[in-house]
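There is one chain below, alone, in structure tokens, taken in the form predicted alone.
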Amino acid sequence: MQTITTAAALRTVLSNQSGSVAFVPTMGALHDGHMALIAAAVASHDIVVASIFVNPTQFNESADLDAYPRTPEADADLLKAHGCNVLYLPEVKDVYPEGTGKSLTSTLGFGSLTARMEGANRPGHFDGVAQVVSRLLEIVQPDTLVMGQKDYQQVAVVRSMISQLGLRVELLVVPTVREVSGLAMSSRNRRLSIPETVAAAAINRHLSAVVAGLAAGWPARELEGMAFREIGTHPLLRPEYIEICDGDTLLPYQDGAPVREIVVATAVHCGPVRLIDNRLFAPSLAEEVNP
């Protein structure tokens, strides 16, 4: 695996390669689930690049910013044995030479894709994940981006992004990883303590019994209520939000309405630590989508 530290290098190396080429953008202290998408890319493409770039532009919190792991030695060693061929480590002026003031998406909207849940509660977030993403696809150019489930409303953003800028690259959205508790796997995982951790895991089965109220016909409004006061009991856990949302608008699930799919996502913080998940079901098929 090389590891390159500049745009400029990247192209030059990318350039002398033949083949299809995957792109796995990360920011670091990569766990199994980012090696699920690794995975994915390995086994459709020639080459798969991954990047490990911690973007200021994303984070409400300086101190967020700051407390935010970094793990750049063991990052790479993960990432060889899982047979990425490059790993792009940039510094912030390489990424934005021109400053992190311009960006190719400052004239996109993205409507009610950033309105609730994480857009409401993250102000400017999402503004900041779309310019990362653009400036890496421009420098690696890859036929396709993989991403993961977990950060559903990320990805729908990002859909919108290259279907607004008419960029040609594909999307692969890995299905979220977990542990054996079932707790999802995140690089803030590794900030909680024992009982933290013990207690996060209760954040799955509450989505799971979400899911299992809608394919039983139950209230969305109603599940919403039950489920945010039944996480809120647990003495470690607070939860900031559960929403039931029509996954293609992100918009309330209206009951009986015909949509696609459901997403059933919520945010809830675990001690120091601010934890996103969902849960995704199919009406048509009356089912859980990637269990």
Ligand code: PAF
The other form holds:
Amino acid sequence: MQTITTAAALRTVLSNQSGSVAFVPTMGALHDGHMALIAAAVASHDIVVASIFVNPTQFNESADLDAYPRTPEADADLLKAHGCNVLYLPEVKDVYPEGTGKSLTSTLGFGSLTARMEGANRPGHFDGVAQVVSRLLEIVQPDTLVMGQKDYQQVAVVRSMISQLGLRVELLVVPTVREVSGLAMSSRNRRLSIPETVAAAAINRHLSAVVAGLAAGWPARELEGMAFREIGTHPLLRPEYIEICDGDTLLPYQDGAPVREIVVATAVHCGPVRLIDNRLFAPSLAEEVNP
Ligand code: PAF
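Okay, that was the form predicted alone. Show me the form predicted in complex with pantoate next.
Up next: the whole complex, starting with the chain shown before.
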């Protein structure tokens, strides 16, 4: 695996290669969830490029940016062991040579996709995500961009950005990888204490209960209220939202509406960490997607 720190050097290396390129953007602190993205990329492409870049423009709180775990040596070892060919590990000035101010908000609109959930609770976050992903795509120029279902709203925003900018890149979405306890893998999990880690496993159990409720035809708003209240009874958990939305528009799901996919998404504070997770349900099949 080659580690490259500048966009110019990356372009030189990639332009000398032939074959299909898959790109896995990350912020490091890699875990098995990221390795599932690498595995999906390796399985379907000739060259796999991963980036590790803790993007300052998508953090609303500087404390969260400062506390974001950084483990570049261990990350590089993991990527190499899983068959990644090129690691792009840039400095901020290489990604943003003209400064971080240039935003895509003036040219792109995400409408209902960013109105709720993470969009409502983290102002500017998705502008930062769109900004960095569009810049990374400009640098790497992959055939396929590989992202995780855990950040469902992020995937919806990136899909919209690709379509609005007319970019020629496929988007491959990989199902969420969970701990044995059911807790969705996340770089932020390593900031949880043992009791918090145990408590956080309850989040997925409540999402399961909501999915079971949807399968049984229970009203969406009642299920949301019930899950929110029940998560809130746990002493170490503080729910921020739990929403049942149309997976395509990310607007609240209306009972009986003929949508392709329903997303049940939540953000829950646990100790110093804000965790997000989601599960998908296909009403036409009356079954969960990627269970
Ligand atoms: O999901 C992430 O880790 C980040 O939001 C991404 C896509 C790498 C952009 O910084």
